[in-house]
Structure formats: structure tokens, C-alpha cells
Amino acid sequence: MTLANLRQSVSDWIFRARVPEVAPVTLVQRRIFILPTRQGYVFAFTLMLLLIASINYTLSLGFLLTFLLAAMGGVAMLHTWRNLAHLKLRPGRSDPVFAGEMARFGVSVETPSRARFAVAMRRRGDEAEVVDVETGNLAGVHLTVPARRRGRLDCGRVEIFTRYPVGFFHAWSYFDFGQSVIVYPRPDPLAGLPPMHSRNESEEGIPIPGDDEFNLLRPYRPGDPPRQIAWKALARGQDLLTKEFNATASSELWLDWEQTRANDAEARLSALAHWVMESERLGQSYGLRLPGTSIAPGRGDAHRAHCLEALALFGDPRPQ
């Protein structure tokens, strides 16, 4: 175990609060903590040097600038333990992310009484988010998260800290409401369209994507196959366009983890995290279907993040 880790573990152990913490959560004296910064420690010693000539050379003036030095420096340690003390935190929104995108960890700010400056958030080795509180109002704070993979991505341990108003102490707290949002698979859109043959062929047919019939040409996105590529409209001169066709089928699609081409269990769940937002787009009714698991057909945006959730936690990863 290398230092910087056993630091971390008793300060974790110190520090150490019931999780989920319930909201608000407020700054009390006993929360907050406050030690010198570098600038406050050399301050400090200075302020000995002067002490030290003060009594050396019997100098007044030499006494009256030290002690008033030191009582500034006194005063600089209460306001900047009080710019902290009876602040109220309320955990914010997070919404659900694909991973690869940076998942938003909310949390609000209130202060009770006199206006706030220079407050910062962090998580463990992120950059700080810092902002300002005027008197009555609220204070959104977003700490930013990179979402390297699916699963459910634990915000931890945040510290609020300030230096404010000269940087010569450095008072902290930390809480924990236990947040976590959702990471999606990363969709694939090599995938392309959801297959065909996936649709329940028990009921009527509409119109919808497939290989049948021309529809109309639209312009080209990433992924989509050479074969659908207008390439008689490029040789004219035109934009890249991609052709796409309507089939026949059934009114309920089915995504089913058996039909995507991927040996890879990552490379499935993307190419179905694909499908699902393909059929989104394109107002399909659609189910999915993954081993053990199995999902009605329906549309919306609660039935997609319904099926992106299920493809989120499949498996049970652990958690970031």
C-alpha cells in the first residue's frame, strides 16, 4: 500500500459518514474542518520571524504590527470557516448517460442566511466546481464524471471546501447521498436497421423499414451499408445520400439478443442499444429480448429507458 492510499484509507476511516446520507444535509460545527494552507503556513511563520526581531531589538512598532498581523490572520480563520457553516445540500438531478459520454452528478447549495463566495465541489482526484451562493437562493452544482462503461456509475464522496477570503486556511466537509446514475451501452451504429425477420408475424402489416419497397433518399450517417448508398445521385454531383426502403410486417418489433451478428456480449448489447434507439426514431413498437430476460413491446421515452436500462444492467456489472 503506497502512502497516498493509507492517507486515503484514515482519512476515509476518520470521515467515514452513514450512506446514503438523507437530504438536506447542513453544515454544522462539528462537520466542518479547517487547517492552514501553504500560504497560511508561511504566514504563519513569518509572523514568528517578526516576533522573534520584536523581542530581539525590543522594537514597539515591531510588536504592534505582529499582533496585529496575527489577530487579521484570526479573523481570516472565522470568516472562512463561516462561509461554509449552516450551508443546506440537496442532491440535483442526474440523468442516464451512454457510456463514453460524462455522466452529471447535481447537487444544490442554500444558504440560510448571508450570501456565499467561492465554494468548491470535488470528487476524489476530479477538478473542483466552484460557485458562488447569494442570501435565499438555491446554487446548482454539476459534478462532471467520465462514464467509461454500462452499469450504474457511483458518484462516492464529495468534499465541499473554500478558502475564501485570503486563501490561508482551507475548511472541508464531505457528504454522501449516495447517487448513481445509469450508464447505457455504448449503440453501435454499424448495426444498422433491426432485422426483419425479428418482427411478430402473427399480426397485420405497416409500412415500415426493411428492404421492400423505395421510400425516400435521406442524407447518409455513419454505419449505414454501401449497398444503400445513392451512388448514381453521388456521381450527379450530389450530396452523399443513403436510399431507404419500406417492408411489410407487423406492427410489434423484437430485438432479440439472438439476432444480433456479435459473438462479443458488449458488442451485442451496443448493437441492441442501437436498435432500440433506431426504433425509437422511427415510432416502431418494439420489444427486446435477452437471456432471462424479456421486455413487452411498447414506444415512448419511458419504454426506451425502460430496454436501455435492461441492456445497462444485464449481467450485473459492478459498479464505477
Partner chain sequence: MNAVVVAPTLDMRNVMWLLAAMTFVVAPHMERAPLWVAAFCACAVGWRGWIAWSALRFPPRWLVIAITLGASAAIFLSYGRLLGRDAGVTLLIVMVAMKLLEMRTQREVVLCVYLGFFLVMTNFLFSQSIPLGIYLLACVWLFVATLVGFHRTARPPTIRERLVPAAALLAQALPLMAVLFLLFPRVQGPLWALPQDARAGLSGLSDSMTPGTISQLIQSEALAFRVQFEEKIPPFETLYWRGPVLWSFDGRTWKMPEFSPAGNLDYPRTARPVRYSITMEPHGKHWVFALDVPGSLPPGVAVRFDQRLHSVRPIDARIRYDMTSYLDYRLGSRLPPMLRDFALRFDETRNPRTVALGRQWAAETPDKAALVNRAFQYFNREFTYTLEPPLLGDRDPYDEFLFTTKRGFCEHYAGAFALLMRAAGVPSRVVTGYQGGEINPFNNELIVRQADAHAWTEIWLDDRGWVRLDPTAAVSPLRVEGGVNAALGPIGAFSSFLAADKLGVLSSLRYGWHMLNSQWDQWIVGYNTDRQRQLFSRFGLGSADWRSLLLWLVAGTLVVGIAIGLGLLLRDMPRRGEASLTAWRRYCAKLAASGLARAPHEGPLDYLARVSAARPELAPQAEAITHSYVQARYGGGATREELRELRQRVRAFRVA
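Definition used throughout: the rigid core is the maximal C-alpha set that superposes within 1.5 Å between two forms. Residue numbers count along the first chain shown, from 1. Note that the structure is predicted; figures quoted are calculated from it, not measured. What changes on going to the form predicted together with the partner chain:
After superposing the rigid core, the C-alpha of residue 52 moves by 2 Å or more between the two forms. A movement of the C-alpha atom of residue 65 reaching 2 angstroms or beyond is seen between the two forms when the two forms are aligned on their rigid core.
Cool, the form predicted on its own is there; where's the form predicted together with the partner chain?
If you are looking for partners or other molecules, they are not here, because only the chain is given.
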């Protein structure tokens, strides 16, 4: 076991996680730890040298300087600590991502009184994100984590720390909201178009929303895809309108685990993820069949998210 590992285990043991925590977390006094930084130690060494010089040359103003700086260091400790104290933390939005993308865990910070500066957050081993928290403003921090594998990505314990104002001290605290994001399987473009053979399973002739044929213009609703916005109408000075299309050949499509050509489970999931995306892009209504699960056909963002989540969590013993 290396020294760094040992240190990590000791700190894990000392700062045992109390997870998951109920939001909002307020950084009360006893949650904040503080230790000198390397810069702080060098500063202390500088003070020693200044003191010795003052003694040697009997420089009263040298003593004054040394003591002023020493006292400033002491006060800086209070300031650093205070820069975290009473901060209120809440988990923010964390959207699902595809494997290979960057997952972002949102945390919002709020100060009850003064503005706080250079408040940084980081997961273990990651780069820190720094933010200034102005009074009366909610500052948002996004911790970016590479999502390597599909499934559920836990944010884990986050260190919030600061070295402001002079960097002699490192004040820190930990929090863990038990945040996680769903990581969808990486869509595999080699899987090609989804198999269309099941088209005739559905009834035909009933107009359901689709992409094929222009039907009408209706007022814009949040969430409408940008490519359906009537940009020409907007350019003419009209309100934001959305073009609605009908799918004439509405059809249902079953995306089936068994239909994927791959043998490997992960590859199958990737192929299915690609099909989900493609079907959605084509305006197809689709259902999903996985071993042990089946999702009835449908379409739209919610349906797609539902399907992708099923793919992401396939084989995950944890309840959703």
C-alpha cells in the first residue's frame, strides 16, 4: 500500500461519509476542516527567517513586520474557514449521458450572508471547479465526470474547499447527496437502421404525430425539436410556431434483443441504443424487448429516455 493510499484510507476513516445526505446541506462549523497548505508552511518558514533577521539586527520594525505577517496568517485562517462556513448546498440537475460522454453533476451553492470567493469542488482525483458565490445569488457548479461505462454513475463524495484569501490554509468539507446519472450505452452506428419487418403488425390510417407530412402550425411548446420550428414564419415576424407533421404510414416497430446480430451483451445494448435513436429520428413508433423486460411501443422524448434507461440499467440489480 502506497503512502498516498494509506493517507486516503485514513482520511476516509476520519471523514466517514454520512450518505446520502438530505438537501440542503449547510456547512456548519463542525463539518469544516482546516489545515495549512504547503504554501502556508513555506510562509511559516519565511516568518522564521524574518524573525531571526529581526533578532540578529535588532530591528524593531522587523519584529513588527514579522508579527504583523504572523498575525495576518492567523487571521487568514479564520477568513479561509469563514469562506465556507454556513454555505448551503443543494444537488442540482444531472442529465443522463451516453457512455463516452461527460456526465455533469450539478451542485448549487448559496450563501446566507457575505459573498464567498473561489469556492472549489472536486470529486476525488478530479480537477476542481471553482466558483464565486455572490450574495443573494445561487451559484451553480457542474462537476464533470467522464462516463465510461453504461449503467448508473455515482457522483460519490465531493470535497468542497477553499484557499481564499491568501492560500495559507486549505479549508474543506465533504458532502454526498448520493447523486447519480444514468449512462446510456454508447449507440453503435454500425448496427445500421432498425429492422422494419414488423411494420404490418400495426393498424394503418390513423393519423398520429409523425414527421412525414405537414399537417398544421401550432404555437410553440417548450421541448419541441428545433427542426420543427417554423423559422420562416418567425422571420416574417410571427410568433414562434411549430410545424406538426403526420405520419401516414404509422407503424410500430419492436426493437428486439434477439434481432441484434452481435453476441456480446454490451454490443447488443449498443446496437439497441442506436436503433432507439434512429427510430426516434425517423419518427417511428417503437417498442423494446429485452430479456425479462418489454416496453410497449411509443415515441417521444420520454419514451426514448425510458427505453435508453432500460438499456443502461440492463442487468443492474439495483432498483430504478
